[in-house]
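Only one chain is shown below, in structure tokens, and it's the form predicted alone.
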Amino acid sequence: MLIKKPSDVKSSEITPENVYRKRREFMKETAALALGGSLFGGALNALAQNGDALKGRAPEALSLAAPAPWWEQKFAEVSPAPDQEPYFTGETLTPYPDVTRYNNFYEFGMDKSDPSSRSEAFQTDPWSVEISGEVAKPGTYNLEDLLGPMQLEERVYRLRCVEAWSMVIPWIGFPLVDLIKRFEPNSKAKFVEFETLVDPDTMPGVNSRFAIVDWPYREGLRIDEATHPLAFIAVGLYGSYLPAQNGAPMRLVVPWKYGFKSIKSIVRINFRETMPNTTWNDLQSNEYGFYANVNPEVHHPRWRQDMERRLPQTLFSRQYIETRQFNGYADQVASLYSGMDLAVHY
């Protein structure tokens, strides 16, 4: 699947976000997508190859710096998501404005709008990731070396927040297992630990007197979870690069778990023998378990988990749907937890 650069796109090929959803139909019409009048200065460029697998390219957020040439080359070809579960849901996509303006990323602030409005200074070039622990190839790798061998692909996943709202997002990235294999973890590597960047100069929430997190933000998976085919490293969404507020330049996406497990802006991956401490589990272990699997039968003290609000929403229009076990991915991942009491290992 070819995703053209903006300079290569004809005006007749520019289409709005709703056309992006129609994966088997190419409609030649033009429309601009504007947020707040001038927040985004582009439009979704929908492209079709052989009239099939329609793709879209979203406008880049102002908070995301122009990518290096090698980065653009990685987006030159993206394998489209197959039109079937589990890599494609068939559900209505959450519009790009909601995906990029309704975020939890406390490094930028506590409000949902803070990550998009307060991340203008955030930089992703240069970027490096430290690989450590029980692996044959530890070291600090720059982003180009990490992503260079990877074939990018699209996956349309549900995202379910523990706060009982949800989205459907077309991510661009690659399976986490493909990255893990490159570092050759040994038999002692039972868990994978992740850390987010801490940069007070570009992340104003880090120095906030209202901050509740002991930085850096930390998350973790069991090695069998991390190497499951659904676990994904996202570097883009809606056919374009990740905005800062969505976890640029690379983030984790674990679709069967609550959203706080899908850690953003990763700078460290540590392979370890013992279960790592994780941010929310340390803050309130009775509310946030290590596993954080979506489970409609185990409620959070403040949010019921059997129903969810599917975004977008307005003050007078809210869509509530039933939450499914493992966020609808039970057929793929339930075997990972065979014999476990999910009310205890929540």
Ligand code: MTE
The other form holds:
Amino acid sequence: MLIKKPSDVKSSEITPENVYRKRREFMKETAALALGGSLFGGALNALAQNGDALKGRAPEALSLAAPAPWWEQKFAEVSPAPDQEPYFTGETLTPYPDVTRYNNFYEFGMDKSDPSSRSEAFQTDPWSVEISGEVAKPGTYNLEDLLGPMQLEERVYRLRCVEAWSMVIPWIGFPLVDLIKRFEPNSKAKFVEFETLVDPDTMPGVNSRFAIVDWPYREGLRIDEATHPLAFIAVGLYGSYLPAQNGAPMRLVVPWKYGFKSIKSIVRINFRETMPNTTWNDLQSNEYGFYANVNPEVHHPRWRQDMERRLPQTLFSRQYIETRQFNGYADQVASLYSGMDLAVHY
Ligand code: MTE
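Previous: the form predicted alone; requested now: the form predicted together with the ligand:
In what comes next, the whole complex appears, and the chain from above leads the way.
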């Protein structure tokens, strides 16, 4: 994976925390009044009310249109993150502009700004996900059938990229296990494989001559990892709908693993007996393992992994912090790997 100097994030784009908080308060008070009569007034009203309890709530997010009318109702019923680890970190949230403009989504291009600046044509309605393999209920499910029964909740997780930058993001979604059990996997389902949409018409990075990925982007988890309560499917962030650049309409979030495992814009989930091929492992297996657990003791061949650059940053101030084993989620997930040599299974 390439490390780039993030010159694409202008310091003027970064909202200082105090300004963000003031604006957040202001928006909470005014959003319902000012926007109540607009086209998306219902959803925004609900979001404004829910925002009182949600940990993350950005005024910029209010301008996002609901992907489809039924989403408005789902977002009116989001349960706020509890005030404790592991579902809330207590750390300063990475501001909305950084979360949504400093992205890796190679289907739109390789620069951090490409996913936000080149995704206007991307469509999430209609959207369907193929469920296949070792399950009792395979099929092609449309998004409403898939997400309709799920109770949405907020979770504030750390995201640690293998490139050694990190963020703290208030996601909205549901535990992956709650989705998985609906398809009734059988005893041969030892791994879960995920694939991203490939649509050259709306994803300009796909046919780029600089593209290095053999599309579709693929990721995978062992079934015990996929059914761990921390593994999450995100459909929103910062109190609102997931922007295209963050993996709309649904993406994986596995907070104890490097960010490349958290595959975006999922169109296929396949249950299988053998370990699947995964994009970065196929591209450079000595640099990117299948497990990709955040591990400050196992360095990337080209850079160290014991420190990380926490976003936001300005041109003049960069914040470096120590990287923690399993990204700070060791108490919850270390037992998944007992007896394994993590330097071998990196
Ligand atoms: N999923 C797809 N389909 N394509 C990608 O290029 N990049 C991964 C991951 N999921 C990627 C992807 C990487 S390297 C990271 S660090 C995270 O998405 C970044 O998520 P974010 O942009 O929402 O912060």
